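Below you'll find only one chain, the form predicted alone, shown as structure tokens.
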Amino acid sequence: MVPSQLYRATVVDTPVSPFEGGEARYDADSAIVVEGGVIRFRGAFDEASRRHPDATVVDLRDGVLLPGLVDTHVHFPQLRSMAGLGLPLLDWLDRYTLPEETRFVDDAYAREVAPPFLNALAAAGTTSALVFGSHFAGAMREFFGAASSSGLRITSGLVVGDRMLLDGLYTTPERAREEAAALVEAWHGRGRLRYAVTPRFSLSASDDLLAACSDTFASRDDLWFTSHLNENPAEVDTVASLFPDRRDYLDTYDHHGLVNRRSVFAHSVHSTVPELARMAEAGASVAHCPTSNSALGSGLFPLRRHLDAGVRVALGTDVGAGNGFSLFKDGIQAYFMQMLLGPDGVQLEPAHLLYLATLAGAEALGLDGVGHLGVGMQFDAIHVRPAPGSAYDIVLSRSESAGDVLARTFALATTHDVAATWVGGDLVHARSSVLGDEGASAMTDPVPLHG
């Protein structure tokens, strides 16, 4: 039996949405006691020591302890196509992304890419992710196998399309149903894995294929659904021409029963008032991907309109259009974009950024017990420790409030500052050279990856 762990640290989280009046919770030199992967105590270190005298103490005071980050939109087969700059969405897909995705027809190629992709998530402090999968069932078997060993909370599924893609990526409605059913049977609910029905987007999915997706989605009441929505003006116009009988882009999905509480739509940069109202009514969520939106010139995300409509919003890195796995980077980019919108934007405070990167994502993905570091929650957490003498180290050492800590972390921290990542109390990533041998040895063993 793994002994209880007592983590001594400065702890910051957002147990209540700052968009609904919540504030960042900040405890300097605090203690969190973890037993069986669950937080059993949070409070003063002296009191924790008295209550749990046998707990193994892990001293993390040389940084800050935050909830694990939740990425609501990231592409597994786009790891090696990152940093393709200079093109809008549809041209970027044709030149950089779709050719790379055809390579996943080879199971061995998928087996080679999956572990570094999952390692990159953990190294960035991401503990849960909604992952756009591959078009190939064999590649998805490889990915789910690696994800099962990674210890991360992964929701993913077979991507399907039957038009306007490259040769080799097409499927049929019948094959989509059969392959999804097999993957659901093999992987959904296995450990920390869940299945998401994933048409690429309506531009590449006919009504018949979306109907097949609907059949899969309706086959169980605990599957998830994800796709793209209103990312780029040319995409939006093309979808409108392909579905002349639909009210709008969202209705191409809604017509088939694909819009509900378990639906997460990436981007939503150009969603209309009726679309926002329908998403709010259905309880669907939006994955806001600010670095991707900037890189592809997709537009400035109308956060205020989403919030006013009551649409749930979280963050996604959108690798590979996004330029990295760090939700710190996407958080600060979200801040920049809202500033550029002026009076139409939302003045984001540091607490908003942490919420969008943690609890908002957990809520969007229906991950109960994940998203903050309160008693009774799963210990999904990251230790962020700056390199000595770095700009981040200099300003973090002078932080005296939650706002200071979070502003400086989102503005300056990188994946290299994530010293350790835990999921359900399991250590899934550690930079031992940063933590030190004593700190690393006091933690639970990391979960090995395939590879």
Given for the second form:
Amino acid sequence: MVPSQLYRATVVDTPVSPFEGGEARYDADSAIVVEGGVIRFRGAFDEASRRHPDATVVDLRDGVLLPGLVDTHVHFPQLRSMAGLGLPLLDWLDRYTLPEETRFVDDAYAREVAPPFLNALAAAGTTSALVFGSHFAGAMREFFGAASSSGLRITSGLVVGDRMLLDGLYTTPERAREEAAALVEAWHGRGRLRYAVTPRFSLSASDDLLAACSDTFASRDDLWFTSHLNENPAEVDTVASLFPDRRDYLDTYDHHGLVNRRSVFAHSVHSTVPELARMAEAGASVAHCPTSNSALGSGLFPLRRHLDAGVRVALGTDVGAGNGFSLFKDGIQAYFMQMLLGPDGVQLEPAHLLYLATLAGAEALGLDGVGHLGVGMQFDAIHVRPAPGSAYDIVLSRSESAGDVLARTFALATTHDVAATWVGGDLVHARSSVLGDEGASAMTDPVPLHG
Ligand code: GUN
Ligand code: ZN
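Return the structure block for the form predicted in complex with guanine; the form predicted alone was the one displayed.
Every component of the complex follows; first up is the chain already shown.
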């Protein structure tokens, strides 16, 4: 008999997009039964225990159980250079980011950074991520190896550039092709890992290099593509001058067949109406990164225009320009920024925030079976449990609707409130015992438990 677990909790999720009429689903003191990593039953606790008398009961009634969070844009080699404030994009890259990224030429350095980066994702409640990789193939081998042991669902790839970065970060089209082919062969489709073709941005990629990316992307029909797009006005102007024959920034990628359903573009703060229409037509997605857009002064994301055009939008932390690994923080920042747009903004309800941080990301990344906690879905979930007596605890314990739970969670929860993280039923992070060991400190360090 397959062992099963019965999680008893207050569960909130968004099985249907609130942008398309869906609502948050709120089940107080309910049960989720998991077998083989898949949710087999969701409903009343009494019925669950009658139907599954042998299931191991895990009592999570403190706090709330949410779907695992999905980060659609986060940079592995920027863990140690996070939170460099005060500069716009191109100066920030020169001052803080690119020098740090050159260090990944040393495999040992990458080996040291990869596990804490992955732990930080799991500790923040992120169960799936599209991770911008390193410029070095050796660093990517280290990263994929660590990602494989982490148990997380990771899509990532070698970052390539051949101009306007720093010496030491450049590749050639031939090398880009060869190294990508070897990484795809070794890691794509292995466990929970997938490969994403990743030119840094067209500012730092010649047409020949984008053509090499195109060859890799076209080599299989299940690879992903990601890059940056229309983040900052100086960047947009430079790209226009580097590609005088292209219609717009998006066309620098589109010309090479890099815009389709498996493409995810980070930022899109300054995209034009034709670019939005083209992304919608191609089924491409946008990773909205609000803390990054705020920190670098990139701009107020025109969510309304994306929705009106029919472009799929999800959330990304964009660590290290973003200010942390928590999608709760990026969710509430998205809300703040839409409010600041006044009549041009989208009034985001709490259900929109959860959707953007979960199912929208799973949809953007084509992760079927991930994004909510309905029957038949993977048990990718997080137990959010506030420290006793904290402001978050005080308001959460008085919340009796999905709206209240989610508004308070996005406004007040931090990574420290994520008590446990599961992927496909595997516990990949636990702040302290999830089996009710009240003696364990609520603030102990994250413990990686998988692999
Ligand atoms: N554009 C090119 N590289 C980067 C990066 O590392 N971060 C951000 N936010 N934008 C970029
Ligand atoms: Zn980025």
